[in-house]
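First comes one chain, alone, set out as structure tokens in the form predicted alone.
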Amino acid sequence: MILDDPQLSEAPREMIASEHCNAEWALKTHTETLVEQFEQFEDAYLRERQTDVKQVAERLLKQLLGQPGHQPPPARHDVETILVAHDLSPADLIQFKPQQYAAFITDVGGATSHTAIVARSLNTPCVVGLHHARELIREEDLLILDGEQGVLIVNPDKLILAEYKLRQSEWELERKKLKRLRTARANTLDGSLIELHANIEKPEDIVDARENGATGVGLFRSEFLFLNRDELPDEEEQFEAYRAAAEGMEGQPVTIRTFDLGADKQLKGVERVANNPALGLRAIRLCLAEPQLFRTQLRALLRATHYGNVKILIPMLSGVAELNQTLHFIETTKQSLEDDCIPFNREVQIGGMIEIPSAALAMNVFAKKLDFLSIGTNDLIQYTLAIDRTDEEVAHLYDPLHPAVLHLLSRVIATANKFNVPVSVCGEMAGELAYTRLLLGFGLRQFSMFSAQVPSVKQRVLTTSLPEIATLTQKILRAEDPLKIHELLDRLNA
């Protein structure tokens, strides 16, 4: 729409024709003069569109200069290179991995954002939401990025530069002990045996999770093989993306998540312009309304189930009548294989998420009708404290530990466990140790992370006693007082 606004495509027109400049001189200059008059409106809302406006000017400029391409800047070799932007989006963070930054800085986004995720699952610090390092930060400045506390450090002296630089070198030894635990099982001290997976975006992540040592991949994001590029993969492309997921782990189980497209993962050319992206046609609402897209994938998965242990899992399920709708999807796509003589797991196990508040409380219909469920955390909490996890100004009220979630969090788990259907969680939760011996207190027996975090979970599996933690659990869950919460987080983990 921007570009058919005729303040757009007429105006440098007749710029080119009157002072017989190319077009993209003419482009810059008149996109230059909209932003002044952008920076005029009183209205703050209507003062930020300017960013719109030199977005799509941008992508305008770039193919006329015939750099359609969004590429980053290289990498140098001879010394650690940190990335600082003004934002990223995870399709940028996939697309960056082969220049092989060092760390990601950006002004904008919250911690428990897709951006820093998916930089996580990379096993890539980062800091995000710090407004002004793309303005205050230089070529060739010296920093200290401190992603597990969020510190950023610009030409820092002498001796901070020596205590980071023994604090690298103890964090490196102390990885290089957890990798020792790679084949242990992740048994706790009473003997109950803990899987633990990897959450994976491409089938290359395999190694790094069997590495690690995971026992399974309990969430392989499928939406990234659609991202950055022009054309949709196609049922070939994705099925030998999906088979080779499944041969690699060789026999292990591999839960393949159906594309969580939308939001801030958009697919190219297809963007859709929503109020709340974040509660819109995203996940499988999209999936559903695009049924061609949805069939193609169902197709490449339950053709993988043929060469693999592969579970299909199902975001952002709301109600009984989505569900209803998937199943019915998924069991046309199976009789059109057979009708092909396409061989494919008829049995194989279909998972929901539960991500959703709606899902959380409508439990006893999804442990009835799913073979397993697996709780994303990330949206669980975003949803139901109605906090947008991408919004800097919001995103410090993001609390895992809030009753209200930590209520539903306990609900989901203990009402699986009574219908004795697996459950698992794959969001942020299940890899931050602080949370570890909770989650086991509530039950849960099968975590999923960015492969890197495997070890150092394992370890506190193999010094939890689930008997020792089953009072203190209980205390934390009928305590209302965050401070409460707290502290008695901290007498668990000690």
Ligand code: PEP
Contents of the next structure:
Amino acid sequence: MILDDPQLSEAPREMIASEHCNAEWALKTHTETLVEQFEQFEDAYLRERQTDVKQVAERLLKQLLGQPGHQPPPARHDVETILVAHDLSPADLIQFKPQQYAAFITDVGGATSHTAIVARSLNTPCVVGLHHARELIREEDLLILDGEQGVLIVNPDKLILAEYKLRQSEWELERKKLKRLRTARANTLDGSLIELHANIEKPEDIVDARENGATGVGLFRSEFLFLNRDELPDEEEQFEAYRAAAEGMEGQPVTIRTFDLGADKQLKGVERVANNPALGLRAIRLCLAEPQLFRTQLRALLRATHYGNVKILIPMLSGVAELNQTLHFIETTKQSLEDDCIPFNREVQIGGMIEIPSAALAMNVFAKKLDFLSIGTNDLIQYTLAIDRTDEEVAHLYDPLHPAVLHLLSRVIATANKFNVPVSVCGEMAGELAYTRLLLGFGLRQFSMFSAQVPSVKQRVLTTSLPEIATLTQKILRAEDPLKIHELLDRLNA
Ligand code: PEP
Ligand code: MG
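The structure above corresponds to the form predicted alone; please give the structure of the form predicted together with this ligand next.
The next block holds the full complex; its first chain is the one shown before.
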């Protein structure tokens, strides 16, 4: 509609005729004028609409320039190429998968943004939020990027280069050794079995999950299947994707999360502009507002339950009314499948993500009504501390060890255990070695992380005795001073 609006299309035509400039220039100049006009609106909502115009104009410009979509420079094959960008969306990264960049660097973004998460799942080092990387780095510069420490070195001298080459080979050696743990069970020293599951984005990721010894899929972020597309996937296509994941895990659990769209993951064609996208129509809220979209996905998911151990996970639940509405929706979808005589597992387990403080604080109702729970620490931290996880300006305040976060975590795990409801952590904390023992000490027995993190977390589990860590974990929970918390954590991990 915006494209058809004479407000956008007529002025550039006139400009081309009168000034003999090219179409791109005419469009760019006119868009700037339009944006200035939007800026004058007093109404914030109308002012915001300038983004729609800008997006349409940008897409049109790309078409005029013969660059449909985001096309990064092709990765070279003779050297390992690092992509340096102002910003990359999760959809951009997913698209780069086959191109195999050696690493990504962005000026903006936070370490638990979905961009960083996808980079991790591609097993590709990534440092985000570097502010001026694009200004300071030149084409052909030699870069060292240490994704673990978040360090970037531009044009290192010989000594530093040699040092990092050594570290790289040591790291690769260590990874190979860890892979030998693939088939070992993740038992603590005192004999408790810990489930280590994988987070995946596409059915193909199952291969990695199995190679790294994951005993199930704890989080399949289904929305990633369908970014970068012009049309919504139909039931059949979704069903095939979910079935492939279910069959690929050969009976081991595959927890598929319903679409968590909105905020930093937008579906083409249903992009929305909100003042606070992370607090807006995201995840289950969007699904309940778009019943057709939700019904199609639920039918596909339920059908896949016939082909493996599929569980359904609902993201971003905040209260009981939303939970009831969702459960009712699932029930009516089941009935529609029965009416169509399509087989599915009626007893499919339905779980909820605990990632909003309200859900963490009012846990009992979720524990009573759901079959399992999964703690999304990325969002739980974001919403508890009011830190936008995609905003590099506040990234330093994003703190998994904040006493408020620790209290919420231990409380959710304890309540779930009290109600005998399986609970896992599937946020980034689950794959970070620094927190493995802490979470075990809180009573967690199920972790879900990127496949590549499974072997090192398993090794940490194998060297942990639950009775030995109990006292220190409680001390960490009682500590108030951040320095003290870090000191105690170091002792726990020593
Ligand atoms: C989380 O919030 O911790 C989580 C696992 O979900 P996502 O990162 O996709 O929001
Ligand atoms: Mg989340």
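These numbers were taken from a predicted model, which means no experiment stands behind them. Numbering follows the first chain given and starts at 1. Definition used throughout: the rigid core is the maximal C-alpha set that superposes within 1.5 Å between two forms.
Annotation: Cα of Leu472 displaced by less than 2 Å between the two forms, core superposition. Comparing the forms between the two forms, the C-alpha position of Ser18 differs by less than 2 angstroms, with the core used for superposition. With the core superposed, Leu489 shows a C-alpha displacement below 2 Å between the two forms.
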